[in-house]
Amino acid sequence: MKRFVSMLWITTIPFFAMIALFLLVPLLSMIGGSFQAEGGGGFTISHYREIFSNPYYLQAFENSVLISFLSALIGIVVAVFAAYAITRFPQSLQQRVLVITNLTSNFAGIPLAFAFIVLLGNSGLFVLLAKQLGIDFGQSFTLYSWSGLTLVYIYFQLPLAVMLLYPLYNAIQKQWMEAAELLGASPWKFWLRIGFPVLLPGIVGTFSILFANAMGAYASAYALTGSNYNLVPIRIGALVSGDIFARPELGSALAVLLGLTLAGALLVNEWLTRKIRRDLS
């Protein structure tokens, strides 16, 4: 038996090796590089000092947090109703809708940006069609603006939110609705007093995942706007690849701060989730 257990541990060596090579080594390299002077010098915290003293990098964090919060908030609100609507479909239709939703959740990055450009760009299909109908919304909306970028973020947030929220509705038992109805409660009062509190911890957890997902998004934003909008992932990419000249050490410091921001958001979510569950129990 002990030999069998030992063999099982041996089979996990490739798994832990992959984790070390593709997660731990790059993480430690990034953290070490953030404290390294440019050109391979010694230890320094000048990169962090530059980030906190430069309004340009502070604005990047402000913009990233803002667009992540807005897209996650709008995405979670729409997904709550969309996921509930899916549960009202017949079981066979639910599976088909979930398959499509799952495929859509993986449609992101450069292909997603290109699709939006084809449909809503300056010469996009819907833009030209609207002009043929005498509608010109180019004065109030452009895909390459802040609102257009937010729309793209919301689009790739929605399918993920629906996939995460859909299983939560299985916790709402049909007997609860029937008992509430027999006691004279309206559907609105049932969801307000019973349904929503049961879903709330999962909704808060899903919101934090959407926030982290948007904070780290790079390809869609860069393909759509290039360096026109100041976001943290775009700044990191520019510093590593070098728009003018590369500064990978400063880029590593930005990446470390981005990781700390995401870790802080997840810790706040964990605290809120535990508090909500404690208050409900």
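Note that the coordinates shown come from a computational prediction; the quantities given were computed from them, not determined experimentally. For clarity, a rigid core is taken as the largest C-alpha set superposing within 1.5 Å between two forms. Numbering follows the first chain given and starts at 1. Compared with the form predicted together with its partner chain:
- Core-superposed comparison between these two forms: the CA of Leu260 stays below a 2 Å shift.
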Second form
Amino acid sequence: MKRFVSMLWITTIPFFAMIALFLLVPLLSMIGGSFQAEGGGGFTISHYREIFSNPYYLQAFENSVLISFLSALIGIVVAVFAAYAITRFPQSLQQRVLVITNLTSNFAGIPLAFAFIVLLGNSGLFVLLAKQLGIDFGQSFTLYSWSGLTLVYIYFQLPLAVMLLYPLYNAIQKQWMEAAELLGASPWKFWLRIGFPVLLPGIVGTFSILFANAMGAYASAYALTGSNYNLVPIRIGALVSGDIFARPELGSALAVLLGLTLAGALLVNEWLTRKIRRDLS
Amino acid sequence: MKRISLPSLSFALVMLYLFLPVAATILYSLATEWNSTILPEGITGKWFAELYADPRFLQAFGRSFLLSFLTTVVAVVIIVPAVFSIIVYAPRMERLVQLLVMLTYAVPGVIMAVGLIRTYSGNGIPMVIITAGAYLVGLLPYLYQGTRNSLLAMQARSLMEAAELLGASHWQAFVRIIVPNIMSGIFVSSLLSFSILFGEFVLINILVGGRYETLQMYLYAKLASSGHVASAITVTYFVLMAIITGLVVKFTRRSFARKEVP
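Starting from the form predicted alone above, please write out the structure of the form predicted together with its partner chain.
Below, the chain from earlier opens the complete complex, with every other chain and molecule after it.
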């Protein structure tokens, strides 16, 4: 039995107070607020009813899920190959490449949106280039459309995906490849039958992190068109900070639903990972 | 002739995709005029000169620096000793801490902003303080992991036992033995924390808005008015992040090197 340690109390009380004040209390207050009538009335589920009956908010959820799913999918497919390429470099170069990849992950939010404006905005580099070549994609593509925003989302998914997938390849040993080759398997067959199934749980886990990452992203879309994109985080921001009408209770309900979506994504990931692992063993 | 393989090709594509925007922004910040030609018409440093002479930029930079720096220091002072005593004296509590770390990591800034506004707005407390409080919690995953790794690497538990056997008090042992040993690890986590806060936009924009203009908000304001100045801001920000990353790499190497030679 440990004796009473005063240090434990002195150090953990401010720590848990901080977590209570700035994490737990606000989250509980938000959940409570989502069930409150506007202006601080009694219990109601009208905000949730409004969200589920209003096509505008349903559309925001659909858009958010779609862009998050798409950007996570493209990010992960490219990163699976790119991370493998990195593992084949000499050791010192590997570290350097990872540092540089990590550095570009600072390029997020407002600076990222701006860099894409320089490249693809109305007088962006590539838009000018295309004009000189006589191609006019003015109508079919603009940065301020959904496809433009998807490009921006893919950008911030890539470094994260590479950083998370890279360590997975440690699990695949060189001897396996040699053994498979000796037994007559082609490289394709090796990856299809052995490599990929070993990586799969990690890939699924990374995918759900990328998905959650994009679902909660706010700054890039906000920087490109203010509140014009109909995405859940943008709607929440507009409802609580009140550009025109602040409706914090409705914003709270949207935030609770977004939180549930994220929790759902993480649970599905947990379940899938476990299911895949069981299949393997 | 070797065929270009799919992995190499996607690696090259990823690098190209990641660096094109950076390169274009750097070029744009140095370009005199760049509206109709593919390459800029001339090179100039006037956008940087203009930016660094703008008191609004200097103030915004100062605010970002101050807010990120002070919050990181407070976070280190609160979180590191707490994680230390939990790992050494109450390992059972670690499960709870890990759960809280997961929670902070899983809740995006937008959701935090809603809760914080509901709880604290209109109480007379400046929202900058509330934002800083939310930043403290936001840094929890990084500082927890950093502290934990450093403590496990130096075998803090047995060191503390040895120090106490030799008659040192908990605090003495912590300050004289643990702190110097985890210093470089904590320094790396602090740099990382600082860079995360320096780039934060969601919370400060929703909670405080224009009343406390940080560098990110200044950049947002400049997006519409001057592209060249905006790219000079972006480049400045990116250079700062590169310096911090360089320091992180240097200090991580050093702490690894020390571990190899006991």
